[in-house]
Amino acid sequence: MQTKRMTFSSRWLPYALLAPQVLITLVFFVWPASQALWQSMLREDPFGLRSTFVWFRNFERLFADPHYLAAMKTTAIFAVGTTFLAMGVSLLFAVMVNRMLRSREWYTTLLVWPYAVAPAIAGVLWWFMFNTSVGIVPYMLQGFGYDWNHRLDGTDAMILVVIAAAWKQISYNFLFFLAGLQSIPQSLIEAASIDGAGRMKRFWTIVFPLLSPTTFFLMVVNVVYAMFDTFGVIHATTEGGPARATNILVYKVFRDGFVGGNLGSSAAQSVILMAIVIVLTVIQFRWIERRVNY
């Protein structure tokens, strides 16, 4: 890593600058992470008086409970669907107000601003649009003749939050794809407008595969997103139910260590999230560097 060619030289003025940093990092982040690690591998006496040590006795329990194997396939839904819906919508936009000249700027300021509504609050907002006595959504459905409620319908619960969590994320991946396709060569389109492509085809061919390093960084910070910044959709609103059909992983590590006061078991899941969390980010930080180095 480098420094600048010339430097100061202190004995003590570095360590000074970089102290409050290092301090909160190693208080807030580093010892909490640890102990999670060390409290994985215990087990408490129901009256909270003894711990044992158990090894992995508590990721062996874990990986036999059937409902954390929901709650993962659960994540993967939530997960999987909120990406392709955000990612889907944005781009769409993004392509449209591509094409525009003056109206750009209109369009941009129009979508940008849902990145500003906390997650817990973008759930609200959905919430009380799918209410089944006083929202929209639903007396809109039934004029289709579909009969929604959330609170009884596990996969419409489901379908509520990953809107929520979508509809949050649409500006940030508008703004990247936008900046991806502002960066495609206007000659190339050209050319293979020449060549006789229709809109569609040059999309398909020449502008999709150029974008695909945008696409691929938005898909990582996406899975990130849905997997761990939800936690407001789902604690303001269906709260995991109904019958555990919106029971993401970072609602039920909470749930079992805050609430339930399983805190073996909470720290084992909060050490499998944090696996999760690394390998995400190592494959996002591999991407900028990639890009970085063309």
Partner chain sequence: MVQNDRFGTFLAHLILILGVGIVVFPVYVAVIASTHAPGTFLQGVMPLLPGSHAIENYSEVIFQGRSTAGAPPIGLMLWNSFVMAMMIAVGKIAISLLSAFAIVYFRFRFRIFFFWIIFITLMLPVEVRIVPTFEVVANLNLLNTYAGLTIPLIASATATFLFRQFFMTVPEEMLEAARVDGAGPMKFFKDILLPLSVTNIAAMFVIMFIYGWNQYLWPLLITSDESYYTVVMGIQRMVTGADSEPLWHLVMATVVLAALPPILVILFMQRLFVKGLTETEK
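Note that the structure is predicted; figures quoted are calculated from it, not measured. Positions refer to the first chain, counted from 1. Rigid core here is just the name for the largest C-alpha set that superposes within 1.5 Å across the two forms. First, how it differs from the form predicted alone.
- For residue 32, the Cα coordinates differ by 2 angstroms or more between these two forms after the core has been superposed.
Next, report the structure of the form predicted alone; the form predicted together with the partner chain has already been given.
There are no partners or other molecules in what follows, just the one chain.
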């Protein structure tokens, strides 16, 4: 099969078309990343008047700091919990909506709305619902004998931020899962049904394997979201507390740099966070993608 090649009348036209995207990448990613890498090797005085080049001493102090290692563990728990909760609930909603014959568009519109909510607003909404004084959820849990208090209990605080962060991402995942379900040929499902396969067996042996490209893509997106874009959720709900129980890496960068004034350590943390996300993405594309059926 012969592929059609695009030809341009001008030699410089392809470069002109690529120039805006390349410029945006240089200005908003390459330049800030290089600045963070340079600043991670500096140490400033308390007044910000003088900088000292210290090589990798900021990184050495971070990996010797028990609080930073604890923040890594907290981030791993938060990212895994947020990713699995957001993808699991959105897949359930997509399967339910895909089976509907009427009002499908109406339910889809309602489920998409939360994606327009900013992470900080999502955190505030769930903070009110889980508030120990006026929240409806602690009142209901108290009826079951559970005393909810995310201000004092680190586990309760982690549950709160995971729910708030996952709720914000469910709409995005739902759209992709629904599109993936609608692209699966109904003839395959009908053939399995004729052969006697039940609803659950049809889902796990036919539907879910055919959704693997969508699932893989959403896994990468959700991990990046949990590592970077959840700062507003943490800041609006727990501010990293109680006792650093929800102090994830991206929030520690803010606390150490903008609150504590330790810009060198904050820059080093941002470089490590970027490296962690890159490594996780490479691992997902290198090993997990092998199990994906295209």
